[in-house]
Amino acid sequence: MDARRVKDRLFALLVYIGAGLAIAPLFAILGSLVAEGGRVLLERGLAFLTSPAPYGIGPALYGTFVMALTALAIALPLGFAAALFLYEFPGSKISPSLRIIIQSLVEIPTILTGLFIYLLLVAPLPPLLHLYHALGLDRILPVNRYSGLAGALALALIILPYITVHAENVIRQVPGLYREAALALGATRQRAALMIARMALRGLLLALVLAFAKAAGETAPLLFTAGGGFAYMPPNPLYALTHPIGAVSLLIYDYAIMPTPTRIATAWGAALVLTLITLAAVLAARAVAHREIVIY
């Protein structure tokens, strides 16, 4: 065997070893998660998903879905509108500033986003609080207390730049000939842009699913906003948005550091459930990405 083949195989071996060392901690974490969390799920059964804490995660799971879906409802139209604007008006005076804002939101630590919403809604400064009362906004927005809406707004700010960037990239992948053909046939600029967006629907759905997975797994911004509530089930989503509410990620953070074995076991089970939710979202995103969507 010549020296070149020896070097090639040696380099390939080093690459495999490096890859194995890189993913070994991940498999170790997943193994521990499946072992400990799976034992809790087997012992407590499906009641673990519906019972209140400390023996279940029902209210926390409910709060996670309420806040994540509300965050999507807020961030999706804003991110989609920003992506269309950047696509249609790249030379506008507003576009550079908008890109800087989007990039800044991506780089800002999520805990600072939670702190911003905390200062805006949970514990607003006196001048801002007087403005809320003067405009009557305190009847609509839960001011001066923790709430699910505050947590949803924090999550919306976090996923907004990701939706915008992904949506713009997907829209730009549509061949420009379609846009030119629509304009040549007499379509307005807005109608042509919406037609391009419809053709990029598959990529937009992918961004939606991935944004939900990110929102469901966030913890830091909820520490300052949601307030927590693991022992009672909110009667309806509106109540959950206007009162303190829990989340699976918050429950894991609180219970994992407690000295009681019951709560630590609940944290293991909640961690496994949250991992499965994220995994299901990723698999759904892959299914959407490989499925062809035809729009008539």
Contents of the next structure:
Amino acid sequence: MDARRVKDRLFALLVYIGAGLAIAPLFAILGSLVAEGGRVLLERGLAFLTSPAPYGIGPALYGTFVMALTALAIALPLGFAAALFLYEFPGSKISPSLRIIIQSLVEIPTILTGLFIYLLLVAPLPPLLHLYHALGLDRILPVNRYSGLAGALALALIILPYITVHAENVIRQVPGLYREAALALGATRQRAALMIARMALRGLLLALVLAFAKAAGETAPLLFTAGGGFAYMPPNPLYALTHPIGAVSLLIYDYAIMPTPTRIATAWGAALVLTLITLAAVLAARAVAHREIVIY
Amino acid sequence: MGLLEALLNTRLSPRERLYALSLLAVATLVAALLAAFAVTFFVKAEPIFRKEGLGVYIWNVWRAVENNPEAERYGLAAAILGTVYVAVIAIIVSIPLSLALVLLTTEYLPGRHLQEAVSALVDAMAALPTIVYGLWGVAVLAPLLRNFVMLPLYHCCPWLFPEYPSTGTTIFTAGVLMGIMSVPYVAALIREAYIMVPRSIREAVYALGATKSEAIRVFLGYIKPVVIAAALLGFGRAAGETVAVALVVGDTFRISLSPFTPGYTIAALIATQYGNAFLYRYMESALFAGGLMLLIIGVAVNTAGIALMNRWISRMHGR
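Could you switch over to the form predicted together with the partner chain, since the one displayed so far is the form predicted on its own?
Starting with the chain above, the whole complex follows.
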């Protein structure tokens, strides 16, 4: 009897230690970020956010926002439409395979997504290049060079499955009764869908915020698409989309193992800024989501 | 238009056809993406398959020669083994930590507020960009592991760890970092199953007079397939991670049994070598062969994991 009690206590102790070890890295990382990154931000002030590398992250921050927002603009309509398809036509012949494909897209290593866009736009495969040429697209699209658009496309491809899954879950949370009532009153499917989307608006906005955070934090898909460049501020978003640009994540990757202390310091400052952006988005989304659950 | 209705297996009024058609178009486009992925990768990998055959996956050689394509030799063995090695270490680290985290939030923490706080922390861990993990890994974790884990182990048992850990960036460091990074993901998968353990089983176990730890062992046995599935999915994640691993794995073509040596993973190889691959005739192709292998590993591991998970869930609902 006593031996069992002791064993029980020991097990509880192990659980506490294990869980502590699981969460400890978060505090270690946040501690390093605040200590190292905070020092850089204090030293260089707000100019750190606007000035060019190696002392600031202005152009990189600009690139991150331009690419993440463009990726949202591309992926949102596609993701919502795919989610609506799964919601409207659960019995269709395509739905089961579409589900599997979306799941597989989530799991594809992001570096491969970057290479895929590289083959589509940065250095298109010969047949694609001929196609672009025949359609005159090579005069509009930034073909054959690194560009913000290529980076945004890679990010869009990465957040697309997340948006689809999240949006479908949100739409499903609206009681089906509303949809049936609308259809019974003679509304078309699109009218009913619009109504349901309005009811689920908060959840859909949440999907948007989380997708933005994900897009802003990604690095690997930008390696061979955006091309980098942290010292020159693009004059406008269109220029950024058609020319090589940097991103905060890319800057950290480049500067993390540089031998110069200034650049490593810049990397830490950049990491603090990037963490604040993504954490703020995710924690805000969490707060909203809880009210969401209360409503439905 | 009877075709559209048959394909969607539903009835449409004339005014809904355009809407249905546009949704179908997007769905088809998304579905086509995966096929396009595989095709483009295979097209790019083909030259190296012609040159090296499947040997590109077997040899450990990386000889890049400019202006002399015949002398170029590429074999990905070191990167493939490194990928598996790192992912296995990651799983060994993350499964116990994730189990402890799940048990803490479901069984041990009293009150909703504490549980909420811990789950918010785990969400924050999941939200941290991977490059931030990478920066911390190379600046803090790597020296820490070298000085307090690898060096002591080398000094105490040199027969077991014959390699002197000359640097902190090793296969081991990458594995530990990936283990830490995959905790939120693995824990979420396990937790979802753990809270599905039926009330009848819980009550039956406690009615038999089991202590908490004994009961937990029964519950964990109940969700064992899910834990295995979570390990597989975590393995897939760790195998595909790029920048964080590239910073801490050491980036060296070396096959060694000892985890305390620098190595390579496929993703890290692509990240570090692709930039100058255009200088050589076959290197780009070899890297795409690596990408194809990564795709195959990922799809195989994930399909197995998801199948295992779904079978368990449908069995649960069946009861």
